[in-house]
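First, one chain by itself: the form predicted alone, in structure tokens.
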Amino acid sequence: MDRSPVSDADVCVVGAGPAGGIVAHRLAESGASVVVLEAGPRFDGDRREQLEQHIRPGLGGPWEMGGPRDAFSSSGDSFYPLNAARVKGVGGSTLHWQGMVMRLHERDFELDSRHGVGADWPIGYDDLRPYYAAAERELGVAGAADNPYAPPREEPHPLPAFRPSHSDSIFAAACERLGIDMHSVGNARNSEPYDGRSSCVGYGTCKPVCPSGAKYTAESHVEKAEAAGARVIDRARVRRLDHDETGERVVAAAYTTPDGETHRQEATQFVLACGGVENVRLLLLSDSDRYPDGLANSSGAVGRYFMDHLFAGAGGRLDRPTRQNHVGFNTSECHQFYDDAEPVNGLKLEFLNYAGPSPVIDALHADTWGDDLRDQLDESYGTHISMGALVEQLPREDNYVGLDRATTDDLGDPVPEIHWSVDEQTEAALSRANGIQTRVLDELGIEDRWTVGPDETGPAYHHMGTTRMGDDPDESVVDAECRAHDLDNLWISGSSVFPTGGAMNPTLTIAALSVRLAESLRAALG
């Protein structure tokens, strides 16, 4: 494949996930010459074969996650399993995401003003509101207006909501008795045919792979961008950005291809869209005499304020069928406690539809065979039930992404270092989530149960905050339009610009900001 640079490019986008795909499509559609550089490959294989890779032990995962290319370091009090969190390839991490999409609340944009913690965004919910609607149309969101705690919206979701699952009905009576409100949750998967993709047919393996194509992946925007004239170069690993003599403009992205050749892609405008970790790494690797601490880092904020969502969970077994894993995604949630102030960390409750082990996993660990094994599987499969929760982590300067210069990847570049700890306030919010979940399980009469709480929790793999947005160039990396304070033609798209992360899955906000960034960039191109 020819992976040489494009001549006379207007825009160079680094990264082909949802942020890069949407920006590339919008700009190419408007007539701009766009080139996308993606570090990973195209995963063009048969999705049913990729499903088989997932469910058959020993075949490995379908998305080539990890290895020498993706080496990293973890420091801080909590180990961060970075290579479980990201996919490098066309489509990015939407290839293996759960597909849950909801808007941030008004309080998320003004947390400092309201509660004296975290930070305020330079824009408010009303500024992003029309772009949320556009993002829902872009992704194809199935949802309903039955959530009394959701921020105001101006139009229905593009697709009707999925019906509540069987296990949702088990939770519903208990939650009603406890005064806990269940409601539908937005899903970026088709409840009916939409945008050239089929409706969900219930494979139940949404994470890591949807064989039917009902679940949105950013591959669709990359394909639309190419149809509009953009050129996408895969396996092109960008290793630094070079600026001009004034230090005010980026002039080229230097990248290496699989055959070891190096190239320089020049363009008028540059967009970083390679996630909350690799955006930082690339800026820090692009240091120069003018920017000795890394590109766009006059504030010293590049890499700082790394945030993720924390997971809290509880579940157990019932003496009746729960039909788990028949639906591979959540159909109901509870946002009732999201805006509470004690503790101030936002939290949302999830009613899971994928509790308990699969029959394959159960069989591999069984000591029986034949009819006895079948009876064991009948007894264990589909009898589990569980709840999850996402808990907000507030931005802290000492949680950061940096470079481990003592460790290099297979090209000899320093790997990213994730320095991450969970503070006491977040632990208190996790305990609160566990407490609510315990009340529900008690009401259901579940005795054989498990809990994931403050001591055993892990991240939800949502990387946020490392190139934060703000009005003050001394405290932030990009302005309200997502353009770097330090360089006129460098833009950053994705959750790395979030000043706070709330407790909602971030991809819809990533998409909304990307639509907005494309509009600003189109105006800059003239």
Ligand SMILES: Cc1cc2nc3c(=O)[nH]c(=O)nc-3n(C[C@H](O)[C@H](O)[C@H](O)COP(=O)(O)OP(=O)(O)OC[C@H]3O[C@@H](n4cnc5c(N)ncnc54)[C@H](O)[C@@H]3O)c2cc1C
The other form holds:
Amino acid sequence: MDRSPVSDADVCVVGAGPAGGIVAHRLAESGASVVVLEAGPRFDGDRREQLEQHIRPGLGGPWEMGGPRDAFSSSGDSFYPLNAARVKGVGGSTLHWQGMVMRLHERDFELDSRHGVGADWPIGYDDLRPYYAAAERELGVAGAADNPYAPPREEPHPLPAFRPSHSDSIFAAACERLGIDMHSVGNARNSEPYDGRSSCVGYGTCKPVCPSGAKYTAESHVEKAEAAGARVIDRARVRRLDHDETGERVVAAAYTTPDGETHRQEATQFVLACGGVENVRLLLLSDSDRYPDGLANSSGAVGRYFMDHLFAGAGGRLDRPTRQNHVGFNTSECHQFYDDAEPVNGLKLEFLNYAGPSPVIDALHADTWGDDLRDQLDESYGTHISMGALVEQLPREDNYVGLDRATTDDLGDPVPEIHWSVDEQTEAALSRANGIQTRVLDELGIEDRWTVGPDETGPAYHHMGTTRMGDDPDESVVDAECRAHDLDNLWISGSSVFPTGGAMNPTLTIAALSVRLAESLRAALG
Ligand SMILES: Cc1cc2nc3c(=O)[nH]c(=O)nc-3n(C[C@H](O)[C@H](O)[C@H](O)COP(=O)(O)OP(=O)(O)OC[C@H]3O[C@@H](n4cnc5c(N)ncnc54)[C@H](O)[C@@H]3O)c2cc1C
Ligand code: SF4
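Could I have the structure of this protein in the form predicted together with the named molecule, to go alongside the form predicted alone above?
Okay, now the whole complex, with that chain kicking things off.
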């Protein structure tokens, strides 16, 4: 394949996940000449084979996550499993994602003003509201207006919500007695045919692969961008951005292709959309005499305030079938405790459709055979019930993404270092989530149970905050339009611009900001 640069490009987008794909599509559609550089490959093989790769041990995962290309370091009190947390390839991490999508609440944009913690965004919920509606159409969100705690919305979701699962109905009786409100979940998967993709047929393997194509992946935006004239170059790893003599404009993205060639893609405007870790790495790798601490980093904020959401969970076995194996994703949530202020950290409860440990894995590790093995699997699968929660981590300067200059990837570039710790306030919020979950499980009379609490928690793989948006160039990296304070033609798309992360899965907000960024960039192109 020809991976040479495009001449006379208006816009160079780096990264082909949802943040890059949506911007590329919008701009190409409006007539701009767009080139997308994507570090990873196109995974355009047979989705059923990819599913088999996931299910059968020894075949490797479907998305080539990890290896020397993706080497990283983890420092800080908590290990950060970066290679489970992202996919490099056309579609980005949405190839692997779960697809739960909801809007941030109003409080997320004004945490400092309301509660004196975190930061305020330079925009409010009302500024983003029309873009949220556009993002729901872009992703094809199935949802209902049955959430009394959600921020105001103007129109129905593009697709009807999925029906609550059977296990949701088991929870519902207990929650009603406890005064806990359940409602539907916004899902970026088709509840009926939409956007050229079929409806969900309930394979239940959404994460990491949906064989039917019902789950949204950013491949669809990349394909639409190409249909509108954009050129997408895969396996093109951008290793630095070069600026002009004044230091006010980026002039080229230098990238390396599999044959070892390095090319320079010039363009009028540049959009960084590499995810919350690699956006930072690329800026830091692009240091110069003018920007010795990294490109766009005169504030010193590049890489700082790294946030993720923390998982809290609890579950156990019921004495009857719970039938979650009919649904592979969450159909009910509870945002009732989200806006509470003690502790301030937002929390959202999830009613999981987790059927129990994988029968394939269990069978491989069992000491029994034949009917005994079948009985064992029957007993362990489809009788579990469990709750999850996402808990907010407030921005802290000392949680950061940096460069580990002592460790290099397969091209010899320093790898990202994730320095991540979970503070006491977040631990208190995790305990609070566990407390609510315990009340529900007690009400259901579940005795044989497990809990994931502050000591065993892990991240939800949402990388936020590392190129934060703000009005003050001394404290933030991009302005309210997502344009770098330091450089006229550098824009950043993705959750790295979030000043706070709330406790909602981030990708709908990424999509909304990307639609908005494309509009601003279109105006800048004139
Ligand atoms: C297991 C899992 C489950 C998830 N579930 C949910 C969910 O339910 N709901 C939700 O909202 N979010 C979820 N997420 C998070 C979601 O996937 C991300 O928020 C989203 O994909 C981020 O979009 P992005 O475009 O900013 O980055 P990405 O999707 O990470 O895409 C970035 C792209 O940039 C490319 N790139 C990186 N560096 C370079 C470079 N130097 N040169 C060229 N290209 C480069 C990468 O290869 C990649 O393709 C989940 C993530 C994971 C891993
Ligand atoms: S349940 Fe199956 S068909 Fe539906 S989105 Fe998940 S993997 Fe795709």
